[in-house]
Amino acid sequence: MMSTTLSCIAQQGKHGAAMMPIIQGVGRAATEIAYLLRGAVFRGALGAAGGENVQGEQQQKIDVLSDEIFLEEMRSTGFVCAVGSEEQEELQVIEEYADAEYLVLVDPLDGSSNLDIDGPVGTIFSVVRRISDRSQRPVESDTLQAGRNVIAAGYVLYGPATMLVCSVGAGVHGFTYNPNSARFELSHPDMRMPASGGYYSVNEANADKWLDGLKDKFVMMKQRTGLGMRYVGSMVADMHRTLLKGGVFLYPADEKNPNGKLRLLYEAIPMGFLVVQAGGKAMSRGGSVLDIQPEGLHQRVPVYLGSADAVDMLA
């Protein structure tokens, strides 16, 4: 019996056919990054790259390499005019396809600090259609679109298996890389977030510094839901568990990060899109994550993602 592969995306919703080449490109990037991760310690790819990214964070060598891999695979699709990356201060225009219709936003290696302890990491991405005329060079404002305009989004989890979870606006589906066939095969069709049960994921050590009266809300939420606590410190790993098991993931505003720490375009919107597609809720300060109008490539926001009941008690 033939397994179902990433090509099935072409039959999903009104955007599936257009998104299939891009998501297949994400799959190729994922297999390259997974290979890089497996041998990074032997190739000198771990450790600091000697610079900082736009957020002032120490760049790791593997962050830079993953960013390069992702850009090249998006170029190879022929359908992407530019890539916005958490690792790059400015929009990266793909000159030979500058008239293409789509832009991709990516956090190429989420949670890379976990590599020091051989922990799970991931890639997060989303796709939008450009606003500017295709006869012109794409510009940053093409990326500054609310989550309601996202056409496709997903993540790759590099764990014991490499898994690509994505949505083209017609539900959420998970594909696991099969090393025997060298393909991503459908392993988790129509992923739905459980309405109850599961876990909460947050760095609770910061509770005394949380803003927006969250500490009291959080105590009440724990009492009412009885959720257990699990926290990896990689958004992809923590959100993957939340999607499968239920509960809530949060990264609130605090005294050190009054606007939150996670990036709207590279983390909050893609994950928010998936959560809503899976039947959950994605909130920020004052409203839905997907309704926020981005003001810059590297804007940060507080996030509350998960089952509706738990999120409503916090946001």
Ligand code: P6P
Given for the second form:
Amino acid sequence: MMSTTLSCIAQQGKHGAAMMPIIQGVGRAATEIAYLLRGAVFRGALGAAGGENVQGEQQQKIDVLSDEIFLEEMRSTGFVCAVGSEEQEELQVIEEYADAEYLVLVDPLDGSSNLDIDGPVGTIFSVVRRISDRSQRPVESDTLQAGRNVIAAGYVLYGPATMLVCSVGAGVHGFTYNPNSARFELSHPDMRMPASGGYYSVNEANADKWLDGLKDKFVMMKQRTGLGMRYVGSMVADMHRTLLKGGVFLYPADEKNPNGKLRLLYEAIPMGFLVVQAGGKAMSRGGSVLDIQPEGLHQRVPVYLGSADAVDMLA
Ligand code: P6P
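Form predicted in complex with this ligand structure, per the form predicted on its own context:
Complete assembly follows, chain above in first position.
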């Protein structure tokens, strides 16, 4: 059977044709990052880069390299005017394409603290259309759009295989990198969130510090659903399992992180967009993740993502 590559995105929904070049750019960046990861330990690319990112977290050398690779591949599409990245405090304007129509939000290498144990990591991205006039340079407020405005979103999972899972608003489709053809090929068409079953996925060590009365609801959810527990500590790996097997992934607010730990623009919104496109539910404090009006590039929110029945018991 003829393999189906990322180019098939062009036929998906009303945004597919416009989004295909950008998602192909994500695929090129993913291929380069996957190569970097495989040999990182031999090139001294693991370990701290010496700096801190805007979150005050130790930047790993490979975080910085992944961010540079992603920005370069977005530049090479010619359709992206700016990138908002976890690794950069400010919006990164792509000067030669400052009049282009789209902006990309990205966590270039999420979960990189797992690299020293050779654990799975990921890239998370979303695409929005600019609000500002194209004759002007793009500004940070172009990125501050609710998830309902997202045109495309997805993630790359660097695991035993490298997968690119994405949506342009016409369902969720998974592509796996085929080393024989050196291309991403469609392996998981039309991914749907199972309505029940699966696992709950949370750092339960924080339970005594959770806010919003969550602990009692959490105990009730476990009793009523009988779900097993899986937690990798790498959002892309935990969310990929949740999408495939069902259940709920949550990072609640707690005394240490009163707004949760995960970032709205480049973690909660892209993952929430995918979950909703796959028939699941994406909630934050008191409402849908996709209805939150962002106030800052690196804003954090609590998240409850997964099968509707489990999410409804918690959020
Ligand atoms: P904790 C990785 O650092 C990350 O940002 C997400 O990928 C992951 O879901 C979360 O943090 C894990 O956080 O506090 O459980 O180690």
